[in-house]
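Heads up, the chain below is alone and in the form predicted on its own; it's given as C-alpha cells.
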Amino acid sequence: MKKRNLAIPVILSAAFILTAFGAEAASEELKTVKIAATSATAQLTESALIAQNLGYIDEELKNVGYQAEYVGFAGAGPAINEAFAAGEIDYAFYAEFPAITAKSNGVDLKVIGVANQEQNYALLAGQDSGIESAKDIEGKKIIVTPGTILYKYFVELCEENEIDVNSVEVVNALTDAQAVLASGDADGLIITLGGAKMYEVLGLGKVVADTTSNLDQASGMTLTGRTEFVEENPDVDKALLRALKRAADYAKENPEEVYDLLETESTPAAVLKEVYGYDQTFSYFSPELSDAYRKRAQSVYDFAKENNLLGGDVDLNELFDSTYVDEVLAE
C-alpha cells in the first residue's frame, strides 16, 4: 500500500511536467503576423489602439493559432508600402491614401476593416498670423505638403471659401512645422486635428477650422493586408477585425475610458478628449466598410487621380473587401 501511495505524487508530477511542457510547446507553435504601425514604437491608432492596449487582438489571434509581432514604420505610408511590395508585413494599420497609391502602383492589397472613419484634419493659425477663419488664409503662408491627404483638406478649404489656391504661398516644411511657426515664417498649418490640438496647448496657435463640421473632408484609418494573406488566412482576418469590433463596443459603453486609452507619449488623454469629444458615441470606430466611409474613399481616390498622383487606375470595389468584416458584424 505504501509503494502505490508514494508512486501518486510521482504520477502526478510527471503528469505536471508533460502538462507544463504541452503547453508551453503549444504558445511555440503559435503562428506569426507581421502588423505595421505607422509609428516608431509600433503603437496603433485610434480603436486599434485600444484593442491592442486592452489585449484584444492578442487574444483572438491566439483563438485562431497565431501572435502578433508589430513592426513600427517612422516612414509611415510610404515606408510601409515599401514593406508591403516586399512580403514583410502582412497587415497595416494605415490611411487609405497610401493603400489606394501602393494598389495602383501594383501592389496588391486589400483594405478588411477601419480603426476610424472619421480620421479629422484642422487648419491651425499661427500666433500673430491675422488668421481668424479660413476665409483668412489667402495671401498667406501656410505649411501643408503637395501630394498627401492633408493638402486635399488644404484645397478643398480653399474651395469652399472662394479662395484661389495659387493666391496661397505653400510652404513644405511638415516636419519641421513647429520651429516655422514659432519663427513666424508661417502663417498656418494644415494638420491632423490631434497634431493641431497639440499644438494649441503648445502655445503655437489656435484651430480655425476643421473637418468636425464637414465629414465628407474627413478620412479614414483603414485595416489593410496583402491580399494573398488575405484570402488565404481568413481566421487571421476576422480575428482582427473582432478586436476591433470589440474595441468600438468598449469604446461605447466606456466613453470616459477612451481617452487614457488612447493616451501616448506625445499627445494626453485631456486632448484627445477635445479631438474625439465631438462623438462620444464613437460610432466611427465600427470597423465597417460603411457607405458613408465608401464615399469618403472614393473622395480621396478622385483627388489623388485628378492631381496625377496614382500610379494608375484602381478598382475601389475590388479594394475594399467588406467580405470578412460583414461576416463578423452578423456573428
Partner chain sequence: MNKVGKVWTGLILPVAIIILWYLATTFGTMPASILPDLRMVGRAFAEMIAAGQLQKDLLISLGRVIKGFLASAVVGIFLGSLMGMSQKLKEMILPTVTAIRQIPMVAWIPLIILWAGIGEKSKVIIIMIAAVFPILVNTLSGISSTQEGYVEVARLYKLNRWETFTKVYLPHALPQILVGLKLGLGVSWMAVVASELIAASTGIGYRMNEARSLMKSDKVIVCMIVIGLIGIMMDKLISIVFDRLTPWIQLQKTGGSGSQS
Given for the second form:
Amino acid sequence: MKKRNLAIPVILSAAFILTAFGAEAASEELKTVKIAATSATAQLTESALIAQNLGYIDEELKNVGYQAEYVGFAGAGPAINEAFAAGEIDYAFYAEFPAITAKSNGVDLKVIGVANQEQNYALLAGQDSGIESAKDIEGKKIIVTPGTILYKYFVELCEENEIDVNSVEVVNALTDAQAVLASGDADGLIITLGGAKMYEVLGLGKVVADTTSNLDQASGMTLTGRTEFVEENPDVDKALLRALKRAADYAKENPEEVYDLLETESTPAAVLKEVYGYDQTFSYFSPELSDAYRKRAQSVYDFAKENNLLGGDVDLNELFDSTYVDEVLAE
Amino acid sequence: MNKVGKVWTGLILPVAIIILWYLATTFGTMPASILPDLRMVGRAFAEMIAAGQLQKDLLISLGRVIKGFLASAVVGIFLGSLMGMSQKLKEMILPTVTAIRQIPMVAWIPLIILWAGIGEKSKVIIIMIAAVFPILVNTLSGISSTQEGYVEVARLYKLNRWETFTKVYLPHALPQILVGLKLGLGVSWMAVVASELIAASTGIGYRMNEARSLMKSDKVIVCMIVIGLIGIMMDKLISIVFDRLTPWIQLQKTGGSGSQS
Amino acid sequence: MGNITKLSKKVQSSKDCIIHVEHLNKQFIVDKQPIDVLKDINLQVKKGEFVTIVGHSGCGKSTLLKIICGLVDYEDGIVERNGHAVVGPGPKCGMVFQDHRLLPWLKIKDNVGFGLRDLPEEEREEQVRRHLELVGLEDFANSYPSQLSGGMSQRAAIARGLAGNPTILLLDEPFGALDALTRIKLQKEILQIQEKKGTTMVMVTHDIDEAIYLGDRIVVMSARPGEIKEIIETDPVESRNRSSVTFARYKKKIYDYFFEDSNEKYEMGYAI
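Now that the form predicted on its own has been shown, please provide the structure of the form predicted in complex with its partner chain.
Zooming out: every chain and molecule, the one shown earlier first.
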C-alpha cells in the first residue's frame, strides 16, 4: 500500500521537472562553447576581458548560434592542458608556453589569435635586498619557477648582465612568494609585470627591470582551441576573433576607459596604468599573429626545446594558424 | 589463512587493475597524455632509475617523511597520553585541536613559511601537523578506554602515577596507538607531496608536480606507484615492530586458549 | 572517627583480632542525594579464620571489603587491619576480584609477581614459582591470560593475591563468573590453600551454599542500607558436608532472612 501512495507524486514531480527543463532548453536553442581562463574566478584577461566586459563575446557568439561557458582553472597551464586532452574544453585563453608543451605531447591544438601580443615580465627586488638593477642578482636568492617562461626571462637577464646562472640561488616558491619575500627568505622575484606592480603597491619591493625595454623578451596571451573544434567551426573561431578585434579598436579609440575595463578585484586601475600605459594606442591588443609575435613564440619554443621540456618537436606554422584571424582583419 | 595465502589474496586487486589498465589503454580512447600505457610507464621507470634521479628524489622525500612522522609520533603520543590521563587537560585541549584539524593544510603554508622559512624545517613541520592528529586521537582513545578494574589493581599494589601509566595505561593503549601510527604514516606521505610544493626543487613530490606541468604523465604514474609501494613497506614495518611489542594480541587472534578449567 | 566508649564485648579480645571494624557507616552521594550503603557495621575477624559474607547485591558487602582493603575511603567508624588503622592498600592485605583482572599484556608469571617488584629478582621468581605451584598453574607461567580458561585465570588471580604472603586475603565473589562445577572444584582448592598457608580469608559471595561450605563464620547482611543481620558460627565438620542436616539448617536460616523482604522475587536454587 505504501509503495503505491508514493509512486504517483514521484511520477508527477518527475514529469513536471522534465517538462520544465525541456521547455527551457527548447527556448534557448543556443549551443554552448566552453572557454577556459587561467584564474579560479573564470575571468578573462587582456583584450578578452575588455571584450567580455563590453559584451562583444556574447554578441558575436549569439550571431553564430552559440553562448559561452567560462571555466576557471586555478592550476593554470597544466590543468588546462589536461582538460584539452580530455576534450572537456573547446578554447582557452592562456600563454603559448603550455600550448606548445601540450602540442609536443600529442594534444592537437591550434593557436588562432592573441588577446595580447606583448605580455610583460619583471624583476622585482625585495625590500632591503640590496638589488638596484638586474646586475645585482648575482649571488642572491631569486624566486623563479623552473621550466617556465619566467625562467626564460631570468636566464636572459643573466646573459645580458654576464652573470653565471648558477651563481643565483633559485627558489621555487611562486605561489607563496608574498610570504617568502616578507620573511626575507628570498631577495627578488621574477613575475608578470602586472603581478610585480601589485607587489610594489603592497610594499614588498620595487621593479628594477622589465621586458617593456626589450619587447622580444615578452610573450603572448593566446586564444587556443582544440583542432577538431576549430576546424569544424570556423564561424565560432571568427566570432571570437571578431570580438577581440572590436575590443582592440575600442581601446584605441577610448584610451581613458581601458584601465577601468581591465580592472579586477586583485588589480586596481591605477596599477594597470603602469602596466599597460607604455603604448597609448594599445596596439598589442591586436589579435593578429604578427611577425613580431611569431618571433617571440619561436624564442619560447627554442627555450623549451633547449631545456628538454617538450615531449617532441612541434611545427610552429601548424600550431599557430593565422587563417581565421587574417580573414577577420580583412573584413 | 597462512602468510603465503595472504600475499596471494592481496595481489588479486592490483593484478585486476593492471589488466583493466591494459585494456583501457589498448582498446579505449584515453589520451596518452593523461593515461599512458604500461609500456610507456615501464620505460619511464627504467629511464628514471638509470638517471639516478628517482632514487635521489625518493631518499630525500623519505628523509622528510621519517623526520616529520617521528616528530608527529612523539607529539601525538605525548599529548594524547596527557589528555587521556587527565579529563581536565582533555577538556582544555581537545576542542582547539579538533578545530585546527579542520583547517586545510593550504591555509597553514604562508604562516609556516613566515615562521620556519622555506627550507627543510618547514617541510617537516607540515608533515608533522598533518600526521599528528590521527596519532593523538587514537592514543587518547586507547589510554582513556583503559578499564577501571586494571587501574584499581594498580592502586591495590600501590603503583605511583608514573608506574600506573607505564604498566597499565600504556600497554592497554598500544594496539590503538598502532592504528594511529599507521594512519599517521599514510597522511605523512600525502603531506610530503604537498610540502614539496613550497620552494622545493628535489623530492618525489616535486618531481611528480614537475612532470605534471610538462604533461609527462608516465613519470607522474611512476612516482605514484613508487610512493604507494614505499608506503606499503613502511606500513608493514610498523606492523612487524608492533607485533613484537604486543605478543598478547597475536595470541588472542589465533585463538589460543587453555583446554582445562 | 567513632565513639570509643561504645566498645562491644568482642573488641576486648582484639589481641588476636586481625581485622577490626567498629561502628562503620558509609554513605555514597548519588545524584546529589546521600545514600546509606553501610550502617553500623561491627565485625572482628580472628587470625586464620575463613569468614564469608553473604547477601543481596547492592547491600554493600563489596564496599565493606574494599574499605578493609583500603581501596575505598571511610569517614565514620573504626577500621583496623593487623593492629593499625586502615589508610590505604598495603602489602599485608591482598585482594581477589570477581573479574580476575589479570593484566592481559603480562604473562601469568609476571601477573602473579606484579606486587613483588620491590623484591630482588631471585626471590621474586621463587615466590612466583611457589605460588603457581600452589594453584597448579606451574605449566602456564609463560602463557598469557587470554590463553587461560576462566577457572585457571581465577586461580592465577588467587596466586597473585597470595604471592606477597599477606596475612589477609580478601575475595570479592571470586567464583561468581564460573560455571557450577568449576566453582565447586575451586571451593575445595581454596580451603586446601588456606590450610597450607594459614592466611586469614574474608570472602563475599552470592552463593549460600558456598558461604556455608567455606565459612568458619557466616556474616549475613541485608540490603539498603547494608547491615549485619547475624553472624552464624558453623560447625567445622558438618558444614563441610553439603548433604548433612546441619548444612540444610544453616541454609534455611539464611534463606529466612531474605524471605523477609516481601517485594523481592526469589529463585529456589543455590544462589539468591
